[in-house]
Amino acid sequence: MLLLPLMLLAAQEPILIDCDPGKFTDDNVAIAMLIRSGKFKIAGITVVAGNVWANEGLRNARATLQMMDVEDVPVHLGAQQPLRHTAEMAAKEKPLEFAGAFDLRRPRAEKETAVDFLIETLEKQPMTVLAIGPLTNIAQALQKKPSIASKIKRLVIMGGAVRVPGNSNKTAEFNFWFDPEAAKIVLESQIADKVLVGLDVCNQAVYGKPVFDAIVSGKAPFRHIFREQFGYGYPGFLKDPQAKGFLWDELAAAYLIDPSVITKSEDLPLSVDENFGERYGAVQIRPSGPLTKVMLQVDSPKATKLYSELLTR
């Protein structure tokens, strides 16, 4: 099991992580900087579909945590599918650039229990959530008991494009756009403290294959799979040495640990199209309405360096 030091340990911030997982892809790696910074307690890791659907998702978590030899967080399996969007009307949206789970063979429905996990342990413990995945289970938990907005602290979004084109159609970032009507609630809500991480930010923090191959020659027991995902998979630079890989996910992470890699942000109400067409699942700058503190600028060395000495010692 991972050893921190008794103090440390005591000023852990207790932290839920909301997400979709594939084999060990920006979640999994979200999830390894958090725990290798030793700054959060995780308290729970709820699985919703996204990138994969929801049961493989599931397993991808918790060998996550096997590997980082992490034996005491609760993984709950949540949302199977979107609230509205289904594959039939993704094929119909063609061409995307990633359709995530809905190119994929959806597995038997399992009983999900993520959704009363999160209300339960926010009623009983209020605390910060990391959403990283499509938002699904934080907009089935607030609908299913909408006091619990005052019990996230802060909600941390990795997702949307305000000012930028998207990355699944021209104008929707994967996760708002594979479950739009869940962004729209939650960025609707009232929830006091809502911070969007979105591709804004995440096109600007890019690495290249250094980054890539101090990670791999260094210690990490992850740095085998890591090797295989990032250098074959996406971006695949052991196929192109020239590759770029982006900060999505874990430029989310990185921002928790150290909020100063952000440098320029700005409060916005939002909410995001949810009329199936050419714009679904855009973010939209609402007259008024909640706000949602939106990140416009990052320090880009200072975000990677942090990535790469985390995964790298």
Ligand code: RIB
Contents of the next structure:
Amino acid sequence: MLLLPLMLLAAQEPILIDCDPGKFTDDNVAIAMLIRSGKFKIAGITVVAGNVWANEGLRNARATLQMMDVEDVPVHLGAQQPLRHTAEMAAKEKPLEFAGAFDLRRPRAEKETAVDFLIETLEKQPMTVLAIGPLTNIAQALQKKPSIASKIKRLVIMGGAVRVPGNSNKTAEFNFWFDPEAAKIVLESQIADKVLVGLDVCNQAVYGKPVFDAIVSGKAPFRHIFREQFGYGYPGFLKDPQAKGFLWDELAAAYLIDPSVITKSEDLPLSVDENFGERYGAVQIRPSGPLTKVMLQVDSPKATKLYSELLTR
Ligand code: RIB
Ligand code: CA
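Could you please show the structure of the form predicted in complex with ligand RIB, as a counterpart to the form predicted on its own just displayed?
So here's everything in the complex, that chain up top.
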């Protein structure tokens, strides 16, 4: 009965994932959710500086695929620093809690292949791109080959905060704060179908220790590193049983898997403040321009149930 698996494979939607994976953070979980859903053929993973420097993110992405027994997904090193933002600038801004790679020693630069890989892959076969880290790679691909905008069938972005406070400074979400110039380029681009899964909706997708416990006591191959990272890192359920976690990259992945988890959205002409200062990286609503579909409301129980089911079995 070889036919059935072939039919399932044929039904899988090709996607590219651009991410900034820590040792095992929301990026890694989002990748695991997409693989476990069985709905997608991951055409490639590109890594960008964000949570950690891109060299470390590359190793983390490869380790996650190995944990999932996935061998045929190419992983490429992308932007090892933002278009303009630097650790020295960030030190002057005193970000709220988390400055990501800016707080880490920068490794020696290596050859970046992600942007050319994105361009070549999309020119061969237009497809959906899931961007769950700073948008440096996507921006550089648009700068290098503007026509690629028409080859990105849909860009689903985890990032931004439109009508809610930021989580890196008072107004900017981390992915947009880490590289504001890149976020501006992408949001003002001609990519026809841009979807923003930002803090406006992620702040509603909250889960607690019972969900963490179910995953840790489940059967997933990553349950041990998940316990370590989510138990002692963010959200820290093993340090504080009352801790709460937000679904960030995981919600963007959940939306791809089951769009009905989102119950309200609004199309807005968006940009990003690239003036160095208190609002550096903040989303701006423009009077006109290319639109972005901003996700505004989530069916949180449905999203959390999907998250839990995909990660416990
Ligand atoms: O603000 C949340 C985002 O910042 C997520 O993508 C998380 O991985 C970090 O990169
Ligand atoms: Ca991320």
